[in-house]
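The chain below stands alone, shown as structure tokens; this is the form predicted on its own.
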Amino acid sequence: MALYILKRILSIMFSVIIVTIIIFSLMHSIPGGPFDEDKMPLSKAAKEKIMKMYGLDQPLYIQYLKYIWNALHFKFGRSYQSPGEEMIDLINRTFRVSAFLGGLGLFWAIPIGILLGIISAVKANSFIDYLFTLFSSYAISVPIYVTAIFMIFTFSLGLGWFPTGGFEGLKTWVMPIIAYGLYPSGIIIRYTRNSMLEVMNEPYILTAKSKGLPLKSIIVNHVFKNAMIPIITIILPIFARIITGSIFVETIFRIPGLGKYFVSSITQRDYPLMMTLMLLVTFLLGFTYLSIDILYTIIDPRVRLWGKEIRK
């Protein structure tokens, strides 16, 4: 186990090498800078100056390098955009606020999720799995910012329930919490119908039907826990991107988040910052499937790391 752990490490360091080259080549590919005089009157003279103090002004993969020293020194730099703030004051600032929000729409969505599908595939072809399958269909398949704008529509300007958006208070928060979740309800409702449909028909569980075991018990004690499998793999994941932020949701209902700044170090040119959140997504990307990995083998004493099974 020690040893895959320090495998499946190092491996996240290697991807996370390849990723900020990948990203860092392609930034700097984009036409434009974040000091165009387009976007900043500058003279030539006061340019060079700001290109010089951010160093800007040197050779690409000298860019790199410096970049990657600092930031395994955990230093960040300062963003573009807040000049004042260092980096990782920044993030945590915003980090903050989207893992807040993101945190509680998984809090309601997983379990809701799984409930549902468990009712959906226990009552399969039912008209209550039919109305559950359209809301996990509903909830993948329309796009975020059009319900956002919706939620707007309805309980803001319509009903006047809730602020348009900000981050002021519980009732600035009721609508992003509900978006944030919607997708992931709607993605665990169909793993876990799915997943317990599946094991509902493997030969085990006829027989324990046969036998008169309560169905209660069946679903509790057999078919649940064997179905968890399938279901870790989407939620952890789920949960890596959700609380680094949603671009739709905290850009809709104006929420200081990380997630907007992603928008914005892309349109603004912010190098340090598009490149630190690339890194913090990446870290949380790994560590996320190597947790998937060791809870495969608390779920499951079969599994094992090696690729093998205990036999019976």
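The structure presented is a predicted model; accordingly, all values stated were derived computationally and were not measured. Positions refer to the first chain, counted from 1. We call the rigid core whatever largest set of C-alpha positions still superposes within 1.5 Å between the two forms. Compared with the form predicted together with the partner chain:
- Residue displacement note: Pro203 has its CA displaced by under 2 Å between these two forms (rigid core superposed).
- After superposition on the rigid core, the Cα of Leu159 moves by 2 Å or more between these two forms.
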Contents of the next structure:
Amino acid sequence: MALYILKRILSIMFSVIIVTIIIFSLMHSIPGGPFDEDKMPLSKAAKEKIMKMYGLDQPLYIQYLKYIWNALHFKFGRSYQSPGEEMIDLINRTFRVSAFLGGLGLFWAIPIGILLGIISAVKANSFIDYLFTLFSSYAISVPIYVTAIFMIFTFSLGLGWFPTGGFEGLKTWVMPIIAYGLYPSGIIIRYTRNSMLEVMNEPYILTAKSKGLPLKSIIVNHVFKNAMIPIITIILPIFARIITGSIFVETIFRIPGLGKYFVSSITQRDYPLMMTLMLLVTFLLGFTYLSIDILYTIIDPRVRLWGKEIRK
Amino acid sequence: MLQIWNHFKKNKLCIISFGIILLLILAAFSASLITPTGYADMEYLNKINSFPSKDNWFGVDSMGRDYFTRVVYGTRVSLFVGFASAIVALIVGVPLGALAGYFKGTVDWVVMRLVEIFSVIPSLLLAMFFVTIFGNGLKNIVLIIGLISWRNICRSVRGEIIVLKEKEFFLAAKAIGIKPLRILFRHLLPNAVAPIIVGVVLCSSHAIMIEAMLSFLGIGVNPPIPSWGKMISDGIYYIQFYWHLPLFPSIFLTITILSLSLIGDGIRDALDPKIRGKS
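So the form predicted on its own is up there; where is the form predicted together with the partner chain?
Below: every chain and molecule of the assembly, starting with the one above.
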């Protein structure tokens, strides 16, 4: 088991390195630099001095290696957009807000998604199934900012329950939390439904039925347990979506989170911030991968046995 | 085949969506016939931001243009981006997936690593990078969205080819000595048409979403070409006063994306005997 986890960690490190190289080269192929004249009017000498200060006059591969070396020592430099604070502080301050709202979004989305998915599967092809399928398709495919606008129309302008935006206490949190959880809930409904339906067609469910077990106990003990396994794997794309979702949710509801920096770091050519954000994203994704794999071996004994056989 | 069609027919959501998409396509083609002005004509400068009325069904925008016209032409842009990007994704994804599934080994390894890289970085961020590198505009947007969304089509074609290679007709074709590439493109791929269609439909829905997001962030299609995403992001500043500006493009965007993804999901469910249920 320890060896397996070590191997997984190594492979995650490998993909993080690949991704950083790709992002670094993409980033530097964007035409224009952070201190061009259209962004700040500087004399040639001053620009050269600033470029030197940030190490931007060196060849790219040295810049890259330097960045990685510093990042390994938890030194991420300073963002060009807010040079007054260390990168760690900037990320800490903003990521906390996004993680708080995004986390609460997942907190309602996971149980509700699983519940609606189960109901949908048990009542397959009924009106209620259509209704939930429609909801999940909506949540998955329609951009989150459109839903945010619909929510502002109904709850802020129409009913006057919540303010249209801001980050000042419970009332301002409700709509962003709903918005954050919408995509995850949709995708969990879909996968729970499909996974449940697949298990329901297995022969051992027929056996359980012919033994005369009550339907409720079949659904809870036999179908649900087996259907849960593939659902774990879909947590992964959800994490990516929470991050890209934050770009829109936080713009519309005027939340001081991480979201806006994804866009501004690209438009402002803020190289250190961009790299740090991408490191954060790939690390989050990598560790989700890892925890999924470990969870899998705990939940599904078949995977565990398979792993042992390979090791022999 | 008949069974699949029967199942598809029973899925009412899917049929309704299909009707809606046909209507939208019709509207997109006949945009110049059903709208009172051109999409960039500032004909109503005397009633800027006015609410929906008999003359201007969806009102007038902040530059004095008829908003109904803008929304209808927006349909043309969105559907074009959706289908054209899906075709780009198809041109990249199908050959790569087919080769990976057929030859396995090194080819497969390379293609799958490529797919992996594209799935680790969230596709919206990747699109943002490419747009800032290559510039925006309709042509670039279509190419970029196509190039970041081929991976799902590629994956499903690869899986399908691997399954088809187990079938007897493949062995028969091989036994008579037909060349591998010919077997692949004449015998295996035509049998994988159904999942490819699903992939294309879902891909176009996804492409419309990405375009709307890019335009919302201001790096999508260039003005004055109407794009729903841009119209929504412009309109959101006025949401408390001129509700019609963000509302109408939002509704159209929702209906279009939702219909396309319901059609795609419907076909996929109809094809999958495991999920078809006991009907």
